[in-house]
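Have a look below at one chain only, the form predicted on its own, in structure tokens format.
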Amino acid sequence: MASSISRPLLDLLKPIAKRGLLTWERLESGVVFDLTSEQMLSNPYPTYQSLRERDPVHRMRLVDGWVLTRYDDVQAMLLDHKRFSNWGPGAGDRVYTRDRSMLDLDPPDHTRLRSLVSKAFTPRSVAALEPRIAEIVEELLDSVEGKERFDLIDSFAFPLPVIVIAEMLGVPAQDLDNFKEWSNDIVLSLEPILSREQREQFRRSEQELYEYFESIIARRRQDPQDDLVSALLAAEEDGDRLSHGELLATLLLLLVAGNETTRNLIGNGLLALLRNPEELERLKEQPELLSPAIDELLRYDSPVQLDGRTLVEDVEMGGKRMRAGQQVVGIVGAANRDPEAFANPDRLDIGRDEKSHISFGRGIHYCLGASLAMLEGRIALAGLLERYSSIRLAAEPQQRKQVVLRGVENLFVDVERPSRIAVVEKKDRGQIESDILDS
């Protein structure tokens, strides 16, 4: 019985049962997928190329489950809800602890929830932010100005989605530093293999978490403003509300998913640029590649790299039969990289014109908040190339300790202002003479 054996005893059988298990997947398929490799952390792309080109559906046996590194099959596994579910057999250890989000369900509860929310995301309530996010951008660099070094996570690509998605909600932005922790350790129940620490861990922040909007939608119910917070208590739907519970997670959903994705693509996407200066250069020449560059970004090294089912039925893929209530994860990162579907995957081309990437999603679960990330995305790209003549990597970034949410935990860049001249010599003929006459 395993009460009766040693706690060190337990920990020093652990690798070896992990070594026993890595060492028959290898004899099975001639290659390994290792959830919990250093490579998976610091580079994960060779792995997904072996895997996709020796074994695309993969039997992965430190999670009883499968693996799909190819595009076609992500993007059906995506597609199928039916069979592909989104909440079943083992999704609990994945989800948060109390209340499930739309992101954890299967119609029709995800289809009420998720019509409830989306009033707040659609075309003309994005579009009309581009503004403000203008604002946050400009007021994020000025914080900044002088220091010729700086950490752009934490000074940039952090504060301006959550900044962004705080004021959605009418939530106090200046709470940033509590929203960086709590939400850093609640993305951790996205992780496929926890320790007991880290579960302890995301459990304290998303009871906290709670906590701090119980007391946002009492003021809610008693003072209504113009914000989310006080739309979702109102909203209805057929005469359907959400429930409180429902509410609370929705809630934690949004203020977590909506910093961490943009986060990460506005650090990754920079880090990309940074170590590919030919691309970086290319778009400083041609802004009007801003919005394909944005797609390719987010292809090239997806902030969500990882995505997971649950087999409501057995399922045939790539001549395997999957079985039902076995876990599957399509992996993003490897579809986004595939030949099949993109020439030269390993390369950056900012002006890439294939097919669209998968890193939102697909089907019913694509990313409600998608089209507000790549508008914060182009609106900081932009603003950082306009605010600085150069941009330069001032020292390796170090990784997060995430498979699933991939991103940098900080991005150290040497930064210049351009010259008064070189300001100057952008404007047109006519705003020159005004400057002179003003002299």
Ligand code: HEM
Given for the second form:
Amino acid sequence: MASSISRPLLDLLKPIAKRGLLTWERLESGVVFDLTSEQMLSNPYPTYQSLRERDPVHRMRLVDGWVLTRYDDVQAMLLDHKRFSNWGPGAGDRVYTRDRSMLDLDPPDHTRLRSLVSKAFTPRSVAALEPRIAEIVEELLDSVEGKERFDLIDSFAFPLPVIVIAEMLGVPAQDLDNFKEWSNDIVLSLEPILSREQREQFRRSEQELYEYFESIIARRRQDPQDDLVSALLAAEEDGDRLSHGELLATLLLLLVAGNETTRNLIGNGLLALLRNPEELERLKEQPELLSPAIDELLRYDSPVQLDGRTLVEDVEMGGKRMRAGQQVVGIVGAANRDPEAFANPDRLDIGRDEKSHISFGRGIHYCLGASLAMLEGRIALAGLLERYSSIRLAAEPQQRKQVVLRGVENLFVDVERPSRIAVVEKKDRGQIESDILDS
Ligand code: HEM
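Please move on to the form predicted in complex with the named molecule, as the form predicted on its own is already shown.
Next comes the full complex, this chain leading.
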């Protein structure tokens, strides 16, 4: 159809069609959910609030489907995998393999794939990674030693999760720059609306990443190691447990799912603290608040804002009838700011003790890497606060142009190391004399 219409005409018609759909949506419910608006990128929370207050089960027209903004509704959607399926559209776009990762599957395939990798992510396996993560944090901070201003995303929040997962998988961390480009492009596929260029960019990078994994797999086939690629390969060679395409899809998911999200946890989290200096001070004074603080930062500005499902059958919610086959978007970022679930939801309060956020999802697709992400977040934040006596925002950060994964492009900070006297004061008494003698 579209090929018979010239491209310039199509480009001209698009904004008109968009305006028409948004007008229709507003006439129906009094509110619109415009995924393409600047407001959604810079600060989506006022839009979420008006949807939640005026039309919590909202029929959107720009992308044909429904939007949920109440905590209870989003949670109900995530928990009900029988009626809200992860087998949505989009996964068929994959070029190299038609096989899907667990994220795009329902049971029983989802259960089979998840159980193959879940051993590497048990609380015990993750806790064993703590010393190595702490070492990486120190190394990354050492790499900007002496600088008074640096981009915290580029130097710290991005490389940390990439190095951690690359080491778990057993892929060389020196390919870091390639990972950065690949994962930047591949996460575009999560966005509900993509330009033709973005679609091509994502396909190209996915192809390259698959080819890269093929070379790693070939090496591990010859020479198995104690890593996740070798463990998954053993499952593939076992025959019916994991197909080759599923192996590739799983590796891609693991490399990409944890990187952008954890980077945004550190980036959004630190930004929230820098914009709420009293909470930052509170954390410095009460380091025991570190764990609840990470949860609060995840709630306050969630790295994953939207979670999509496809209806298997008709479902009634909030007095609306949603039809089988329609798309439903649960807005995690809106649920996390629902006043029915959290008192003063727009306030950052690192000492909160309420219902838990849904930033890691719920139910059978609950984030497999949640405890790893929490551990990385805790060590990263503690490492920064220990190293610097002062961290300040050096410039207004640029928001990334994505609505599903929310994060900043860069985060330039001005830092100060503690003075020598303060460092000496922190050490135990026995050490102080020798420090003074050394100086
Ligand atoms: C702050 C960081 C992270 C956030 C906010 C996050 C968020 C999420 C969410 C919301 C889901 C559920 C999606 C759905 O229900 O459709 C999910 C699933 C998943 N996450 Fe994470 N994630 C994070 C870090 C990680 C890390 C570090 C890894 C692993 C290295 C990881 C691996 C996965 C996997 C494999 C799934 C799919 C689970 C399934 O389908 O059963 N994530 N994540």
